[in-house]
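We begin with a single chain expressed as structure tokens, specifically the form predicted alone.
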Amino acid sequence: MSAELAGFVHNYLPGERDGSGITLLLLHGTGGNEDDLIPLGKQLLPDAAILSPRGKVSEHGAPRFFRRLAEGVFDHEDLLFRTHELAAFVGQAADEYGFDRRKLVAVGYSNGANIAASLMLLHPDLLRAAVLFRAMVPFEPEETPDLTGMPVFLAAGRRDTMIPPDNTERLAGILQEAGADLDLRWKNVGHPLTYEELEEARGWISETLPKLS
């Protein structure tokens, strides 16, 4: 059942008592909501807690996490505002639900992956790891954040008509320059996710996240 906190309609599902202690921050794509990625989250890490907010921006009725001016052209001021707003919500949710802030892992798709990348650049201490499906460069940071050792799984499609390959490569470069431990996976697919990619992400999580302290 959805709840509201700091203006965000969201779902919170506690993890298994003897589980990993990890909380997945699920961030949907354009037109999604707080329910959309829960099955994916359960598939990726069944014993994790789940925090899944709905984006507060409406684009012709489709929820998003920040405004855009055109396809692939972001409203920079709104992006920064919404990123800080989302970070504040996560902090309040940690207080409300009592999950371990040190074990928060973002899982984002498309618009959700973009704001997850923005969270990493603006609030580098907020996330412990990230799984980004179909992410773009949210903005060019004026100062390189310190993401030393942060595990990041980035899944991209070479036939994605919404994200040019050089944009994905630039995002990968920004994350690597910041010190992230990046695993970039290319597939000859379009914007929608594939079962193969989800399985690869699940394998990456099962191998990477148990090492988190």
Contents of the next structure:
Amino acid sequence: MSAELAGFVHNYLPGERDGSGITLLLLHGTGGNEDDLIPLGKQLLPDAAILSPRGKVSEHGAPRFFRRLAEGVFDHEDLLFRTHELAAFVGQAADEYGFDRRKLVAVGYSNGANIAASLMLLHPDLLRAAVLFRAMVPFEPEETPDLTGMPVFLAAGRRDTMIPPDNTERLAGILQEAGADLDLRWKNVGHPLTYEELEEARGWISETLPKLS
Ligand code: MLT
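Let me have the form predicted together with ligand MLT next, following on from the form predicted alone.
Every component of the complex follows; first up is the chain already shown.
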């Protein structure tokens, strides 16, 4: 059942005792909510705890994590504000639920992947790793953050009409310049996620995350 903390409606599900100790921060796409990605999180890493907030911005009733002026054109000021607000919520949730904040892994889709990327640029120490489905550049950072060695899985569709491929390539460039250990996977697909990509993300997680100390 959803709870509220720092104004964020969210779900928190504890992980398995003696499991990986990882908490997945699930970030939904436009029009989603705190329930949407839970089955995906369970599929990706069944023993992990789950923290799944609902975006606070409403676009004609569709929840989002930050405002946009048009499709793919972001309200920069709101994006920065919402990113800091989400980071603060995550810290409060760690205190409230007692999960290990050094083992927080973001899993975002579309708008949720974009705010996850924004968290990485503005709060480079918050996340331990990230799985980004259909992400684009949230903003051009003035300074390159230090993401040395951070594992990032980025799944992109060549036929995605919402996220232009060259924009995803630019995001990949920013993350690599920041030192992230990026695994960029292109598929000949559109915006919706495919089963094959979920399986690839699952494989990447089981290869990569157990190596996190
Ligand atoms: C965004 O607004 O974050 C992107 O255009 C993707 C989306 O609509 O969710």
